[in-house]
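Next up is one chain by itself, shown in structure tokens, the form predicted on its own.
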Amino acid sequence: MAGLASAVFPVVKMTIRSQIFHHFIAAAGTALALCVCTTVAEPGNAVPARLTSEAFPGGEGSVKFTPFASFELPATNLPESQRPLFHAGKALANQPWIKAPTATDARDGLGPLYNARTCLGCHINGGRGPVPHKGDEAIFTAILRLSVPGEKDTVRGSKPEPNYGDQLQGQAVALSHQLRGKIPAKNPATNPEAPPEARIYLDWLEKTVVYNDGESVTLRSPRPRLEELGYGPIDTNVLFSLRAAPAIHGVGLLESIDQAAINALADPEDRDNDGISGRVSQVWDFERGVTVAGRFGWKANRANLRITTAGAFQGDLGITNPIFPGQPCTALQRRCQRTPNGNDADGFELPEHLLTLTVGFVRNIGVPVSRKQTAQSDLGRTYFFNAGCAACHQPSYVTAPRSGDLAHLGGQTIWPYTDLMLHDMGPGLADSRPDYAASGSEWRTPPLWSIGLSAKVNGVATLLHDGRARSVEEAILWHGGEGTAARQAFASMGKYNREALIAFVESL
């Protein structure tokens, strides 16, 4: 653990990663299952004493969640001089983009193909995006990634589907689409407008899990169904991955964690034989032109917030920018390529200063303070550690020093409960779609902070990468692979103890 000055927990003797966990370092991530871990702590082992700082997961920037919970409030310690820029960036993230060309050249250029008109159209109030529960509702605040088997693409992370690329867009700026809500005629001679790529629906499969005490839980998993393909047949070997929009609060703090601290937790060969082999993802940095560590996205496939934000503008809204200057059209989508764009004099629809403004907004969203602890949630904290959940959902970090406009993000004790690394979650959660270093069954550990506020923020309490879990309990029960032993530990508890662990997680 040399060099990990970010530790804030005292030394605790546990069987979980005993060679590494002298100090329970915490890391950060973006959201998936709960206890991605295997080895269960021995009964009676010490649980780290609660620290005062745990009540403020976002450090000095933690924000209140009363009277209204929100994941788009500025961090409390954001300097007053930067607040006007924060709110300008927030307005831009809420701004609906429109079809080009128009006289309003500051916000035209939507599409030609897109999934949403605004950034916060998917990340509603900064929170998670819902996935439809009914099979006749097309998805809107989630995306469907595509690829085909074959040699990995070093730059894009996977091999795109030839006709449809690496992501399906379910909407288009075609007037006939807007008026009728249907894909227009595919014949370019009768309709030169670019149609949406497809309608995406979800069919849900269910299974029941029964505890030893007789209690049962129904789990569900989605199966994408495509209708009205707009650009011909799709490859028969295509690989799908449904991705729900994650919450975006606290990501500036996650970005501020020293990569060396994350690297020190990695154990790709599982040399300590604890059943956990966390790996640091390796992805392409589109600005520097080199391979670097990834930490954002469900499979940690983005290097930093700037690339993450720019990629969402291009892939989800069809807005070109300095990092991703091309339209979201494949080489075979000629009508899409011929659609007028909203590029300004600099050659982009989103110029550099507006990209910077949006990134600044996202980077400075505060994390709500934790909920008041009860006797039950305090007991659940003990079960959380004893079950081994902290082996991957690392509790805390001290962020690296930062300077200038980012100084308020540095030196903060934060409690995200994640390690930002890839873990094999087993076949139950696998999408079979590789993405850069991540295999088809590997996912990045998501942060757990503010998880209990999700429903209050925007009514969406679903979890995991595809929104299949409707509760913390369901998310835990989906754990496989490296999370099997933790799931088994949870399942073997009595009902009150299970509810106590859940209460603790929802208080974070």
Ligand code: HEC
Second form
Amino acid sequence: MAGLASAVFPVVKMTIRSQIFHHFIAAAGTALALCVCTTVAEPGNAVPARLTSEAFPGGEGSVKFTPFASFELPATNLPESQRPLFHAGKALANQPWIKAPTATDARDGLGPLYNARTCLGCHINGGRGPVPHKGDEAIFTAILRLSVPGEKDTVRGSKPEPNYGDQLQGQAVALSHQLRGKIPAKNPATNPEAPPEARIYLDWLEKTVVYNDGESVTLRSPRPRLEELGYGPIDTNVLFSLRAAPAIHGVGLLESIDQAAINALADPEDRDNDGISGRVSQVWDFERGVTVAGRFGWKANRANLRITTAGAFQGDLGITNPIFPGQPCTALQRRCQRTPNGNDADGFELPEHLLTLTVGFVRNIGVPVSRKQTAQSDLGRTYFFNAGCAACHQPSYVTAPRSGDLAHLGGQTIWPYTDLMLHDMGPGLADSRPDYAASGSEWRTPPLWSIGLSAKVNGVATLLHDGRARSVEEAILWHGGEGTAARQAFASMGKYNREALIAFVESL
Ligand code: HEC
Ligand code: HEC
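I have the form predicted on its own already, so could you send the form predicted in complex with the named molecule?
Let's see the whole complex now, leading with the same chain.
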């Protein structure tokens, strides 16, 4: 972590340093250590004063949190003239796509292979998607990325598995799949229809963490298991990356942060020696044909929301579009390639104007106002800074000026609590699968805004890239690598203080 550009207040390094010293003192308890202490600030000193704007994490567009909450409401400052377009885009993200060909061609083209029929089928109400907790439930609301070791393809960011590509689709438009169990199973060798790539299940491993005060927490992590492989054997060295669907509110504001503000936080060589480096991800821009900074996805593997949305249409729904014109079939999947498509006159299943509408919806989803602060969460705020959480979960930015239809997204003081950079989070969280610049153990710091509302939005409050954490506490306890000092700071707090820190995170 280095300096800071357009953040509202700087996260002073001293906070983290002094905290580490205090641990050292606590451990060593020597007079020598105390001498060191006099040269650094007291932990509380660098905690910035609370600003009124913190109550409005999404700036002027922050939305009121209603009992029927969702992360799919238009930002309050979205101009009236753009609202019909927002709702049209939401309909495209919400209504199921169907198999081609159909009489009404506007919504056909699903598959041939796909993960879900709608965007909001995974990002339920705009919130997180569930991952199955039981070993006999197949995954339909998360994705499993694949690759094989070897030189990365600059464009795709990894080396795809030859038979199955870089994402496993667990569904197919084939009648024999749709009517599974209702019609007699066809012989896979003679069935002309393209079957799903596989059924994906998760086995969960558990481990227990014990705090100093004797209290313990059980942590679990998933191992993917594939059954009914549809296209022959899978490479024995295949690398998996299970990704849960994140919440998608506020992403237009994240897109509006000036790249220079993020670059200013980077410290890839950890020159300031605080144990936290932070690298800007580098990914392929499929429209401009160049490598650019990545910002979206758990490994910051997408450059912007147009490419993220177009990639989801192709990879998750099997809907071809101007940015990703090919069906999600590998060269070896001939039955998949032969399936009729739902192309319109311009040669895509999703023409440009419908892509633009969907992106407009995603971009303009408002961020709920923060919860009322209590004495407990206010105390937790101090611990959040003291523990060094803000070194990666960068609290705030002022978004860059934007023009035209995006003007309302510019110049906003926002509180997302992310630096949008890659951090090595250690072996416990690693999936060993590189993705563009990200190594197998690097992940993008996710935003923390509205995290405490997850369960209210759709009942899904599981956290981290693969949905393994069932609470904020579990999520913190998984932090390793560059996040080790912060986890240790949290774990060495008393129960009351741990709960206060969690209360603060849940109030954002
Ligand atoms: C099968 C489930 C699924 C479907 C369907 C799906 N997504 Fe996603 N979405 C995900 C997952 C998983 C990620 C994280 C991907 C990664 O890390 O590579 C994601 C990431 C995103 C992000 C980036 C969020 C962030 O904070 O970086 C956006 C925006 C998004 N999806 C929008 C959409 C849109 C729009 C559609 C419909 C065209 C869609 N998604 C369909 C599962 C899904
Ligand atoms: C070194 C950078 C770093 C530090 C320091 C750090 N985090 Fe994180 N945090 C991350 C990354 C990266 C992830 C995503 C990891 C993953 O999904 O595997 C994450 C994930 C989380 C999540 C889950 C978010 C979600 O959407 O699923 C929570 C909650 C969280 N951190 C809270 C904290 C708290 C509280 C602290 C301080 C005790 C902290 N973090 C310190 C980088 C950091």
